[in-house]
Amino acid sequence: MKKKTLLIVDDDAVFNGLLRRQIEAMGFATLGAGSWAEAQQKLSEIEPSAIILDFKLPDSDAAKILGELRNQYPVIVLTGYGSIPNAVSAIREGAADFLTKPVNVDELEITVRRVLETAELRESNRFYRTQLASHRPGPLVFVSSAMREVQTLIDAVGPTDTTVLILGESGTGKELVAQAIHDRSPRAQRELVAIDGSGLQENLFESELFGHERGAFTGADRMKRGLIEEASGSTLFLDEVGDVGPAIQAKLLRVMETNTFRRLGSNKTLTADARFVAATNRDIEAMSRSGTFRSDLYFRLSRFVITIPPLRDRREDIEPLTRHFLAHLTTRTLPVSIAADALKLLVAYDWPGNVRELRNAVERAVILARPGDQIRSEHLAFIPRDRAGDLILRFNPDPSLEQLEREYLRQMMAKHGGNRQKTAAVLGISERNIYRLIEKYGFGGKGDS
């Protein structure tokens, strides 16, 4: 994590020079300035924490200097003076805290951290007020040796700061794993900051992302910070990443080498402080090589690569998920509960939109089914029966004998519960070679019932 930065505003060079050694005792960077001149040149080259003013400068004064400031940092005012009427006034104006010189070290210190954790969070409270998906996602629900390949890669990687690509169709829970991976990461004490690269015009896009300065463009009547910022010492996942546009691209690469980045509309270079993990349903990597995304880009994101498998392919999910959103979506008092038909209908479906889709199914039939009673086949009507009902083997290329096999083998196995009993007995072969083949293709299965 890199040291917050005070900015020094004083004429008196010693007193300037003495405070600011104070101020880096305590652990922080600092910077200083003899008038608001000099103040405002570096101003325009760095981004302080926060500011130490003197009520009185050769060219200006704390009253006019705050009316400028106060949207922008917490500033504390100094002055020789200690009288109420320039407290009063300073405080009126927006400055954060006042301190009387000669200044007690002690109480500076207190000063200085409590103006920045004040400051801090309210930055944090402002950002999360404003986030349209505020709400934290779930856990990750599995039994399939499948997720228990993805749970491995991600306690793997949380611990690093090593940039995640996260591959899987739409709705198969790529915020769920960039969640799970913030979560083990030393960065967890703070929140995972998203964006969707699809969600919004490129312009939009960019101003979300880097912030911009007041006059930036039509509408920027103030400054903003992007949310390379508000995820300063947190992760910040940039969701369907293959959508955004070449300039973007561009940008991003370039704050994933350098850890610098510029708000729109501003010739300041910042240092970023996030770790960055990405998500796609689009392949990128077939992108990068026909040229429709940045290859240097794609390899910076392709670090450490986890790819979700689509619901269809982990068939043994279905029941605990629909489980796990029965429990959230009934109360204790109105628990709706599924019937073995339906559920063997959803474990059929082939669920083109995933856990999503599942979800949204899930909470629909709640709705139709009445409080205390079972969800029913017939809650479940929107589901096309001749695909939840028929055998259909898909494959891309032509599949070898072994891949048919295999695949009718899940599918048979799904269709009857897991059950290797009417398995055996529909296929026409003993338990025994059952077995055989579920060890051979490392699937799971309920014991005879």
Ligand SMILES: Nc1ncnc2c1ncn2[C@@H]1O[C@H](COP(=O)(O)OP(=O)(O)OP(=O)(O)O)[C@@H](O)[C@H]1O
Contents of the next structure:
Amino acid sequence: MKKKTLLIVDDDAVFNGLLRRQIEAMGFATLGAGSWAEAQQKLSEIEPSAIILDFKLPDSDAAKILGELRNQYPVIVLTGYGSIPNAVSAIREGAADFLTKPVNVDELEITVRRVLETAELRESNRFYRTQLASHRPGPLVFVSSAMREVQTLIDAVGPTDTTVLILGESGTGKELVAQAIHDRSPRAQRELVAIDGSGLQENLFESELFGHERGAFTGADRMKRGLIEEASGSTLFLDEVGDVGPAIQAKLLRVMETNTFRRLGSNKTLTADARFVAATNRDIEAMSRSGTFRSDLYFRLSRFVITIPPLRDRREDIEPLTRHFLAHLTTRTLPVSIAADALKLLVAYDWPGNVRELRNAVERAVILARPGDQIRSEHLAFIPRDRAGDLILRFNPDPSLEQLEREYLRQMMAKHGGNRQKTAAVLGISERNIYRLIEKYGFGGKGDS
Ligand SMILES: Nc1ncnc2c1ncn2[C@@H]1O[C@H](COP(=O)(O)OP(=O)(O)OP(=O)(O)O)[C@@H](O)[C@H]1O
Ligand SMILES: [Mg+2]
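Starting from the form predicted on its own, produce the coordinates for the form predicted together with the ligand.
Every component of the complex follows; first up is the chain already shown.
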């Protein structure tokens, strides 16, 4: 098997050479670079398995570089002794791990091996996921009654041919729900076909969706079937439908109403046999009222709407989701458990990026924790925290008194570790009354305490 190569970027030539010798002694190949410019030159020639990067470089800074590299290579950042803030900001920017100078040989070896192992794990996970994506999508994990309602709707509408519109903020699980609907349908033996309305230009979207004849436009050197044909007998998932422009909106409406379409450059009318499921994180109802989204298309899409609430409105789901992600991201060499204080942080955080953000946070914490360790709150340093002691109540639109009371109670309970006696004292009410409130707002489940 070919040796894995690590690229060491540090302008201290002596230190760089030393590091390279130590890493080569572990059985890896290395390349050295004394500047970011030199590193880029090397990167254009080879693809290292990981990069070790000095936090301070003469011609660039780690934060900027990490932004560019985070999705391509695992990066281990080198920081000066005691500069933990630098290390933390590096991790926040996407570094896989960090080492402090002077580098201890054992620590170097453990870190390098762990980072490579995690990268491999991610690769194989990604492979595994794409292999199985269509037939074995992840289960919908939840305990909240709001998501139970979503599941009920999926079960009810799945087996029909009804068009479904899935609404929810980014990362709430719209794609997962679309897949679940498809899986419940008699079309499930065919693969779900997805088209994303946000990425493509109008003319590209059109040829993707409807296909084209040979010679339909410059470069169309052969006939190509569109996704609508691919989705024949299956489900066509119109992702980010709120992002498509007016011309495409008109074409979508036509195909949904008539079940017919034409390939670009053809005047032959073909029959579509796809079931439509659409999703968007935009308020297309408001858009249809203001005229930025066709109202006839909105009505056509919204016959059956499933709205997925944001994660902050169903905090009970945070713990089971965390455990689910831990179970699926870890191997026996990596941590599997999470400390109570860390979990509390996760439950208290508002998750603007919803379940996707939670998954990323868990994934990072797993990388940060030492093998066999628990995930602790310091591994979640990249979660912005409200300043200690501040009470922040954010609502949009304005809350009713009851909503305000519920949120206040929730935060106070969280702040006092779920201790009802303490919380009652702070609120200036009796313990009896706090039990009544807890009951009223349905806390008391483990997720909320
Ligand atoms: N209830 C859930 N159980 C398990 N995993 C979930 C759940 N909800 C979301 N996820 C996971 O969270 C991530 C984001 O979900 P998904 O891509 O479906 O979100 P989305 O609403 O389509 O986001 P966007 O609007 O950004 O496209 C995925 O990895 C998905 O598997
Ligand atoms: Mg999506």
